[in-house]
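Listed next as structure tokens is one chain, alone, in the form predicted on its own.
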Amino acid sequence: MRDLPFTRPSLGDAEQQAVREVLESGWITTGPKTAQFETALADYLGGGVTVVSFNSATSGLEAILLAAGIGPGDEVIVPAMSFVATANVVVRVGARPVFVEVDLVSRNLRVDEVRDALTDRTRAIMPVHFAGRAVDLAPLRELAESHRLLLIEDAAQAIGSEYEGKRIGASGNPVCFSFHPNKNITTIEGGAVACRDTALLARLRRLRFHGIERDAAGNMDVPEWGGKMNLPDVNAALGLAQLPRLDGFNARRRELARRYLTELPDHPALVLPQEVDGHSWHMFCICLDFEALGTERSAVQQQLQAVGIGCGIHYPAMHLFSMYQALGYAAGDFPVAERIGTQTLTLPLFPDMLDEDVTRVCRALMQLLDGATR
């Protein structure tokens, strides 16, 4: 019986053809592939949106909050359950990240909580689509206008989906990407921002490399401070040659989810997500109350992993890190937060699996289940 990862990246000799040509070429690192791929992101997307390409998801945020002008004194709204970077970033520029609250079963912050967070220092609202499943734009979109904020998605785990018929990433505003091992398309490392903003467009090209800027003639000026962020043509040319499967593999991922949604038992200690339009499934995450089971994720982990069943954790409660915690926030402040993050638990879930592979995670889940409440 083969081992079943949570996540893996699905690469062939398309991908392996792309990057032997970027290496035999001469030319591997910021080239002619990074911009083939900025564009074919940005048709992809639609909406008249422009690409600009990054070495991570990490810095494109960083980059967008830098390029806004967002720095000490001002406030960015977060959701409190996200991976780490999403707050991180607003701390690298200076920032304050205020968190809210989040849904129990979309993991998705829920606007009335950004209202309520709104004070005279907010900047900005950054909403994450958890896993795939986008956010409920329109009535941020909305507060966002109503209050003349900077409305900045979180994508990194949302290449692919959609909202009200739409792409994200098509609407115009700054919507970042990631395009790490674990996300639906990859580039080994990498990220990138879409946006309609010209000026905005021009500080992050400048910011991703050394604030250079370059005229007609190729004269060099340094007209701010910029970082190193730059997006490889070797990384760039996997991404182009993964781009064209997305949506296949989004397919997939749909079925597979389905089947999962299909098999696992209506169970009182099992919360699992739901399936809207428009989702791409990055991850499938459920929540298991362990303490009503009479046992602790680890041994879960460990009796999962016994019968070659991986498994992730998406994600701690991000208030609940050290580093928040100095900033004031504590334990109790955020508590559907706090029960996603102690019981939390990320399935298998990518394009490769095979239908048995769902059932067998979920015999597995549903005999550790029965055992717990016998």
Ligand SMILES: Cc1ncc(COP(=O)(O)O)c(C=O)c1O
The other form holds:
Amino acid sequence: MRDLPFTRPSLGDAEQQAVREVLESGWITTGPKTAQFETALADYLGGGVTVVSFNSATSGLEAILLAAGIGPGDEVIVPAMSFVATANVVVRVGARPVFVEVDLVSRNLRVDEVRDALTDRTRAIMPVHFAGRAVDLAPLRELAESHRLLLIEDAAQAIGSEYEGKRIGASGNPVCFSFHPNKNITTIEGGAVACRDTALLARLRRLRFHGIERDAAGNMDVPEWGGKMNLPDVNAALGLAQLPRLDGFNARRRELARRYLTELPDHPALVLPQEVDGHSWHMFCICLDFEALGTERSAVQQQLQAVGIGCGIHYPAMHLFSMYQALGYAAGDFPVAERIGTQTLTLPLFPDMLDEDVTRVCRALMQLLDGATR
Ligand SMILES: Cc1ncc(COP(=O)(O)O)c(C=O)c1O
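Form predicted on its own done, so how does the form predicted in complex with this ligand look?
Okay, now the whole complex, with that chain kicking things off.
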């Protein structure tokens, strides 16, 4: 039986051809393909936004914080459940990540918790669209506006997701995407920020490349520090080949997710994700009460691996990492995020999967559940 990883990028002839053309062109780092990719992505997102590409979403998020002048003494509200890059970038600029509790099913931060976490040091709210499910942005926008806070969307997992019928990234506030290989489209490593604030965009471009600014005559100045966070043309060419396929990929992801939701049983030890409009199903993450089942997650992973099924863990709760415990966070602070951290399992989901693959995963999982409850 063929091995089924939890994710795999869909790369075909178009991607190979696009990369080959760049390699043969004589210009392989940031140049015309990167500019083309930024324009194509802005067109895809809509809303009149401009896109600035980066070598990762981590770089993009860090650059947004720097460009907004967020640093020591400031607080940024982030969900306790995300990939650790979400909080790390806040630490990196010298600010304090203020974790908030998440919802068990959507895994997205809870607006009431955000409200309670506001202080006079809060500068930004940074929600994560977990696994491609859009956060309820309307109340967050209201909160950000009424408290003069920047709303920064960590949309690393949400390319192609929609909120109230509009693409995530079309709203105008800074929104950051990732094109890491496990994302819904990939540039190998890569990221992009979409926004409509021209001053912020100009600063993002400067921060991305050594702080360099050029006047109309091409004269160079360096008004501030900048890093080295640019996306090369080879990667952008991959992105250009992937982007026209994105909606098809996401439609297939939705079909597969629907199949999981139909074939997986109602079981007291199992928490399933929910189908909602605009979900791009970056991942299919379940919670399993391993303790109630009398087993451990590692044992279940091994049993699934033994029949060729790979699973992921997304994610341990961030506030329990030692760096964040050193900032004063402790076990018990965010019980839902902690529960997800210990019970989560990511089932295989990628566009090239077959319907039978889903059935195979569901059967394997049901056998484990039956075995445990018998
Ligand atoms: C929610 C979230 N934020 C940020 C990142 C960082 O993305 P990148 O690997 O492109 O730096 C990731 C990557 O998985 C992520 O899932």
